[in-house]
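A single chain, nothing else alongside it, follows as structure tokens in the form predicted alone.
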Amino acid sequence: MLNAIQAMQSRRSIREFGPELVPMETVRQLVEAAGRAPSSKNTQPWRLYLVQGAALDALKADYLAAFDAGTKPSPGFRYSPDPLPEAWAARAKANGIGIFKHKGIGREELDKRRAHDRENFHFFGAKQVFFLGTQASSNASGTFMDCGFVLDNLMLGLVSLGYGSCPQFSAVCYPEVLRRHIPGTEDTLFLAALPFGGQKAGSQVNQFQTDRMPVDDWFKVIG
């Protein structure tokens, strides 16, 4: 098992999962540990749903139907500023170019680019997906930070156990579809999806690694 530093250094987004399920005993241990995350005044504002089996198959079918029909996404919150700050935009562009190049997808191959986007709504073949949310009527964006601590715990915990994951905003962009498939979520603001599991053996796309800023570009010591 990896220690915390090793898990942080090893984490990457997995975009092709194998067929095996993470055992439920392991899932429960992971979730219980992730729930040790800090929160303001111990409010613990997170809600976590695991979708798998036939329920996940049905959700995938509706998601893919919405994507194929060109249904406009309607997320419950805006993820990024518009326009992106110049430095952010440059890194986002480099990331897009990098993964298309890694997958051998050319600039003019629009069908392959669309197929690449479509994989988000198939959850990259994962057999289990966490959906993280908070109470929509709370109207407090500060809870996003608390929920983010849980998401990070889940991702690092999975890495330490030999599994992988891929945090997604795109997969919560059809919240009404999610509410049809996850009972009792009328007042849930979905923040992220996290498909997870073992990596598909021999996967080429899973070898893609994003660049990171030099630490001195974003870390400053004062005093």
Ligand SMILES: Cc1cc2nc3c(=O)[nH]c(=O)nc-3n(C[C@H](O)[C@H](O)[C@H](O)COP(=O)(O)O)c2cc1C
The other form holds:
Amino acid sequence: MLNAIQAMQSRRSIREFGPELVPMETVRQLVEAAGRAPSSKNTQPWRLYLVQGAALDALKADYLAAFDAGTKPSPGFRYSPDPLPEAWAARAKANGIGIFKHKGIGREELDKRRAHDRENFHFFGAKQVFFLGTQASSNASGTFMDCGFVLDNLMLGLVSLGYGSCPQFSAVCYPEVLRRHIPGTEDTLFLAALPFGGQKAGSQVNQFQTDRMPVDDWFKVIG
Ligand SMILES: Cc1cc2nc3c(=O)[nH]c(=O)nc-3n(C[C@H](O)[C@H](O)[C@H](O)COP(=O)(O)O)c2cc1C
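Alternate state requested, the form predicted in complex with the ligand (shown: the form predicted alone):
Complete assembly follows, chain above in first position.
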């Protein structure tokens, strides 16, 4: 098993999964450990749903139908400032160009770009998907931060166990579809999806490696 630093260094977004399921006992251990995340005043504002099997197939079918119909995304919260600060926008653009280049998709190949986006609603072939949410009335930045710690714990835990995942905002953009398929979520604000599992053997897309800013660009020591 990888230690924490090794897991942080080796995690990357996995966008092609194999058929392997993470055993339920392992999932429970992982979720229990992820729930050790800190939260303001120990409020533990998160909710986590695992969708798999026939339930996931049904959800996927409705999701793909919504995407294909050109349904306008309505995530229920604003993810980023609009417009993005210039430097962030430049990094986002470089990331988009990078992944299309890695997949051999050209600028003009709009159908292939759309197929790439569509993969999100297919959860990249994952057989198990976590949906992370919070109470709908707690649409607040600090609550989102608390929930983000759980998301990161899940991702790093999966890496340390030899599995992969891909955090997704796109997959919570149709919350009404999620509410239809996940019982008891009428008052849940969905924050992110996390398809997870074993990586597809020999996958090219999973080799895509993003870069990071030099540490000295964002880390300052005072004193
Ligand atoms: C909250 C969140 C939402 C994301 N949403 C998506 C998404 O919808 N689709 C996708 O392909 N990647 C998504 N990503 C993955 C990012 O693109 C990825 O983390 C970033 O490019 C850095 O690459 P890495 O994860 O491989 O290190 C998301 C990441 C985060 C943290």
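Residues that one form lacks are left out of the comparison. For the two forms, the rigid core is made up of the largest set of C-alpha atoms that agree within 1.5 Å on superposition. Numbering follows the first chain given and starts at 1. Since the structure is predicted, the reported quantities are computational estimates derived from the model, not experimental observations.
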Okay, core lined up, where does the chain shift between the two forms, counting runs of 3 or more residues with each Cα at least 2 Å away? 138-141
